[in-house]
Every structure is written in C-alpha cells, then in structure tokens.
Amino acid sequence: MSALEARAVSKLYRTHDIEVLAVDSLTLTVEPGEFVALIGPSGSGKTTMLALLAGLLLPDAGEVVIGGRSLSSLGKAGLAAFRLEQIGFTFQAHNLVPYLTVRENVELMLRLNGRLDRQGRARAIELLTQLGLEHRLNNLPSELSGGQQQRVAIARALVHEPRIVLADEPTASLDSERAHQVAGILAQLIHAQGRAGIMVTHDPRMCIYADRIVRLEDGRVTRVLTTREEIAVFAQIG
C-alpha cells in the first residue's frame, strides 16, 4: 500500500469575481521510505498542495488518501486527531516554543498524542542524538543557531513516528552549509525510518537528496525526474 495518494485533486479559490484554480486534477503517489522534492515557481500550487496533503485544506474535487484512509471522510475532529498521529511537519519558520527546552519541544508532539511515556522520552533523546544535539537537550531555542533549531524541528516532526513527513521550505533561511546539512539529515531519517517525505523547495541544490523531483506549474505536474543522473543535473543547474 502506498503511504500517500493524491487522486485527481483540485482546489479552487474564489475572491469576489475572481477564480483561481490553485491545484488542477493533480495526481501524486508517495511510497514508504521515499523522499520527494516538490518544486515550481511562485503561484504554481506547491503550498496549496502541501496543505491538501496535510489535511489543512480539503479538495474541491478528488481525494487525498493516507494509509488507505481518505482525509475527506474523517470529519473535522477526526481529521485533527489523524494529523497529530500520522503527519509530521517542518516549516521554514521553526515554530519552536521559546520557553521550552530542546527536549521539551520535541516531547511536545508526544504529549499532544498522549504518548509521552518512558519509551517516547527515550525516542526523543535518540533522535536528538542522531541529529547531533545531545549536548543541547536543556537549551532554549534562543540559545541555538538557525541550523540547530531546524534540526530540533525535524526531531519534533519525526518523534511520534508519523506515516507522512511534510517539509515546507525547511532550508530557506539557512546558509548553504547548514541547508545541505538539514536536507541531508531529513532525507536520511525518512529513508531509515520508512516514512514518506515531501519537501517543498525553491532551491534546486536541495533536490540532490530527493528520490524524485516533481515540478508543478499552474497547479499541474509538468515534469518528473526519477533517475539519479537527472536529479544530479537538475541540482547543479536548476
């Protein structure tokens, strides 16, 4: 079974007399352990598509299916619970709680899921150690670099063992070295843990860590790159 399927998904925005078809009958499948880079110009539908995959928006046509369950069938309360359990998020803005320590920020996802037990705490420390933050467990976000904060956000997105990991421009605010570090770590963990990962990015260099590149224009898939050779060339020249 695929981890995630978008089946002919469309989303229409209406403002007064103006209609914008942000996503147009888009179909996408992501397998467990696969890391997909979603690219395209501004206004291509990337952010809307990510919101649809996360269940933050519901499609006007088609359906999003995660683990065999259609998000449209869950209802408002069921969808909120499903997101907490099955989806992990990382964003350009790290959204860390400023008065919580590194460990507490990661454990917050477990607390929200009712899974903050001994095993969960151990998993949080293990993830932070994998991310090179074992000496920063008791630091506040303000005491970390931008790259370190983003690594905390990655740990928080993965600690509750979600089926899907969605990353919206996770490297946009980082310098080149830290961006490569963060994208590489994210890909490594998605592969190792068998999650399905999608990263929206404007930086072609970060696509080198993806297993597949999907380009959107005007809400439609216009190009898909799947071979290592194609991905490497694209990451070099964009």
Second form
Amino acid sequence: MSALEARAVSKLYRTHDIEVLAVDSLTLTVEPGEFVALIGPSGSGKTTMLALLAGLLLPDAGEVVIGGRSLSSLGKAGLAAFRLEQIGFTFQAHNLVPYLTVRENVELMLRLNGRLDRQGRARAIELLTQLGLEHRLNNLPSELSGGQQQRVAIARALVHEPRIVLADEPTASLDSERAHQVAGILAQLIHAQGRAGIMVTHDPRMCIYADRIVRLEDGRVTRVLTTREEIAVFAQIG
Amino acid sequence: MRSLYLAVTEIVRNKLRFLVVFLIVALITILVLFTAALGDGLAQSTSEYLDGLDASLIAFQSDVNYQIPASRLGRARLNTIRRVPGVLAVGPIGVSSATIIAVDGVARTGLDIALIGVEPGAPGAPSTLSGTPLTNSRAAEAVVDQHIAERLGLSRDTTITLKVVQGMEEQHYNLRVVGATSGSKINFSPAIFVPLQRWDKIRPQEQVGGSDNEITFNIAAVQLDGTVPLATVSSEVMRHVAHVELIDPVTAYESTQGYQDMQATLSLQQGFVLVIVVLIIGSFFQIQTLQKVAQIGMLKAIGASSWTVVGALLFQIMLTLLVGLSVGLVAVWLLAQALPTGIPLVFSGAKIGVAIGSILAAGPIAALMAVRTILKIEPLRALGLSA
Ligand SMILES: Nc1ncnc2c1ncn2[C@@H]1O[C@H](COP(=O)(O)OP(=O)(O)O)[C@@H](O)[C@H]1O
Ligand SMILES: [Mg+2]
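Provide the structure of the form predicted in complex with its partner chain, given the form predicted on its own shown above.
Below, the chain from earlier opens the complete complex, with every other chain and molecule after it.
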C-alpha cells in the first residue's frame, strides 16, 4: 500500500470574481521511504498541494488517501487528530514555540498527541543528536541559527513516527551550505525511517537529495524525473 | 494537561512580563477590598447605634423622611405609644454632636463625638462593657464609647469637658465618665451617652443651658412584648398617635441623609474598578494573542486543537488573577494591621468574598476578545495560505 495517494485532486480559489485553479487534477503517489521534491515557479500550486496532502484544505475534486482513508471523510476534528498522528510538518518560518526549549519543542508533538512517554523522550534526544543538536537541547529557539531551527523542526516532524513528512521550503532562508545540510539530513532520516517525504522547494539544487522530482506549473505536473542521472542534471542546471 | 503545560511554561519563561500583570491585579485587589471595607466602615459608622438597638421599631415624627435631626418627639407622644397593645417599653433618644476638648481639665485636640441623650434603663440606653450604666436621669454623667475611651485614655471617674455652641456662644460642660460601651457610632462618630435631661441642657441649641420648656428629643426606640404582630403594632401606633411614623432600625439607618448615595457611589467605584480589571487583563492577553498569531497557526497546523490554545489562555488568565489576588490579599492584610484604629474600614467576610469572586469572574469575560481571535486563526496560515 502506498503511504500517500492524491487522486486527480483539484483546488479552486475563489476571491470575489477571480477564480484561480491552483491545483488542477493532480495525481501523485508516494511510497514509504520515498522522498519527493515538489518544484515549480512561484504560484504553481506547490504550497496548495502540501495543504491538500495535510488535510488543511479539502480538494474541490478528487481525493487524498492516506493509510487507506480518504481525508475528505474525516471532518475537522478528525483531520486535526490525523495530523497529530500521521503528519510531520516543517514550515518555512515560525516553526517553533518561542518559549519552549529545543527539546520541549520536539516533545510538544508527543504531548499534543498524548504519547509523551520514556521512549518518546529518548527518541526526541536521539533525533536531535542525529541532527547535530545534542548541545542545544535546553536552548530557546531565539538562541539558535535559522539552520538549527529548521533541524529542530525536522526532529519535531519525525519524533511521533508519522507516515508522512511534509516540508515547506525548508531551505528557503538558509545559505547554500546550511541548505544542503538540512535537505541532506531530512532525506537521510526519511529514507532510514521509511517515512513518505515531500519537500516543496523552488531551489533545483535541493532536488539532488530527492528520489523523484515532480515539477508543477499552473497547478499541473509538467515533468517527473526519477532516475539518478536525470535528477543530478536537473539539480545542476534546473 | 497540554493547556496547563503551555500556560505555565510561557509564564515561567516570561517572568518579567507577567510580573507586571500580577502586580496590576494585586493593586486592583487592594483597591477593590479597601473600597469594600470603606463602604462597610462608613455604613457601620452611620448605622451601628441604630442597628444595635434593643428595639424592633423606631418612632419618628411623621413627614420628615426619617431624618433624625429633623424629627421632634415629646413626652406626650411617647406615653401614648407606650399604651398601644403589644408595646413593652419606649425610650426617648436625642441625637446631637459635641467636641471633647479636655480630659481631667487638661486640654486636648478636639474630638468630635455624637452626643446622645437617653433615659437610663429605657430602650436606647447603652449596655456597658465596664463601669456602671447610667442611673440618674439628670446627673452630669456619661457612658462613653470604648473607641473614645481608648483614644483619650478615659477611665471611670475621669472628667471630660465638652464644647458646644448654644446661641451665639461656645459653652463648656463637664461630665464624669461612669462606664464604657461599644457599637455606638452614628453620624460617622462614636457617641457618648448622657441622661436625657442633662442632654437637653448641654446640647447645641438657641438658649444657653437649655430652656424650661417640655423636653423634645428626636426619635424613640420601641420595644415590643411579642404578643401582637409587629405590623399590627406599627399601624395601631400610627392610627392612635398623631404625627408619628414607625419603621424598623434597618430602614431607619438606610434613610439617613446620604447613606444610600454614599453606598451607591462606593458600589459604582467598585464596578468601575472591576471594569478596569476586565479591560486591562483582556487587552493584555489580546495583545499577547495577536503577537502569537503565527505561532498559534503553526500549532493548529501540526494538529493542536483550538481548545488546547484557548485552554492555555484561560489557564494563564486565571493563574494571573489567582497570583495577583493572593498577593493583593496578603498586602491588604498587612495594611489592615498597620492602619491606626479609628479609620472606618470594616473587612467583612461576605464583602471580601464578593470582591474576590468578581475579580475571578472578570477572567472569563476578559478572555472573550482573545478567544475569538484564537478561534479565527487558521492553521493554513502556517503555510502562508488563507482559505
Ligand atoms: N487564498 C487564496 N485565494 C486566492 N488565490 C490563492 C490563494 N492562495 C493561493 N492562491 C493562488 O493559487 C495559486 C497557487 O498558489 P500556491 O499554492 O501558494 O503556489 P506556490 O506555493 O507554488 O507559490 C497562485 O496563483 C496563488 O496566487
Ligand atoms: Mg508556496
């Protein structure tokens, strides 16, 4: 069974008299242990797609099926509970709760879904160690660099062992070296833990870490690259 | 509890910011409690004597709106009231004021007191805590309130000198202290009691040393024997005795000039202070919530429910109020210990309870604005989208 299946999903935004078909009957399947890069120009529908996959938006047509269940059938409370269990999220900005330490931010995910036990705490520390943050456990987010904050967010996105990991532009605010570090370790953990990972990015260089590149334009898939060679070329020249 | 965890951790990590709010709540608690205590204290200093009277009814001259200074009664009416079935005893009460200017011949800073004339042994006469009650109906003797006794260091057989104005002149009268009483406050002053005939001579009036006319006093305390219902006695008296109205002591002091206005003013002040609590707490937490919109959006996006965030807000508000309130209560207690006696502050359990209750009740009301903001924050904004 695929970890995630989007079946011909469409999303139409209506504001006053303007209609934007942000996602246009898009189909996407991601397997456990697979890391997919969603790339495309600004306004191509990447973020909207991510919101659809997380159940933050419901599609106007088509359906998103995760773990065999269609998100459209879950209802608002069901969707929140679903995200707590099945989704790990990293955002472009405002990832962390400013008054919680690094460790507390990661453990928060487990607190929220009621699974903060000894194993959970140990997993949080293990992840933070793998992410090179073992000396920052008791620091507040304001004491960390942007790259460190993104790595804390990655730990939080993985600590509850979700089926899906969604990363929205995780490298957007980082310099090139840090960006490679963050995308690389995200890919590595997703592979090692067998999660289905989707990273939205507008930076072709970050695609080198993906197993598949899906390129969007105007809400439609315009290109899919799957072989290592294709991906390597794309990552170099875009 | 996720909410409690978030609420407490945020406070602990932002001690300084919350300290200010705690202090504001503490100061407001002090203000609310002192206003309540002042209300009770002022009420007590107008009502204490009438409230403590061993009488079920008080007789006033009719059509004076139960104003003691305006009311005039004489012996004849008193006797008629006494004969109404159900009446056990009637005691005349004359109320005026004077200033104590000397003790045992040594001048003192003037102390304003209420000068009450009563008939020894009749309703209205004070019971004594120490010394002897008034016995002689014309002697220059006084039973003094213990507050006055303490303040001036009076004991049995001390002589006090009163200053009153009679006609155009200041007159001085000496009285011998025979006993002390308590609970005598009326007209914002503790009282000294003298026999009615002595009172009639020394009270402020037109003629120096009083006149030889029939004694008039202000009101009368009416004791019932319990054989006839109070309402019946009351209406019988008003039917048989011309120009007399009877009311119960509570209505009597509530009718005191300014009493209702004073209480209303203090209640209004308390009301305003409580509105201020709601606004301060409400806007503090609303501003804080507005500063946390991105963070709250993120929490909702990863799956936290609105109620987790709202719960944290409510916990924070209630914790703030509880901490501030506790600090305020301790401060009030310390201040009350330090205050000199004679300041009309009465801390009654009931009023303190109401004040604490209304400060706590301010919490949920104050929360309303911020709760609305929290509910409106969409998880989508964590991705920079809106629905
Ligand atoms: N709330 C909205 N209302 C109307 N149009 C929107 C809204 N959000 C996004 N859009 C439009 O939908 C399209 C896709 O947006 P988005 O998913 O953010 O793209 P990307 O993340 O690739 O930049 C864009 O044309 C954008 O202007
Ligand atoms: Mg985007």
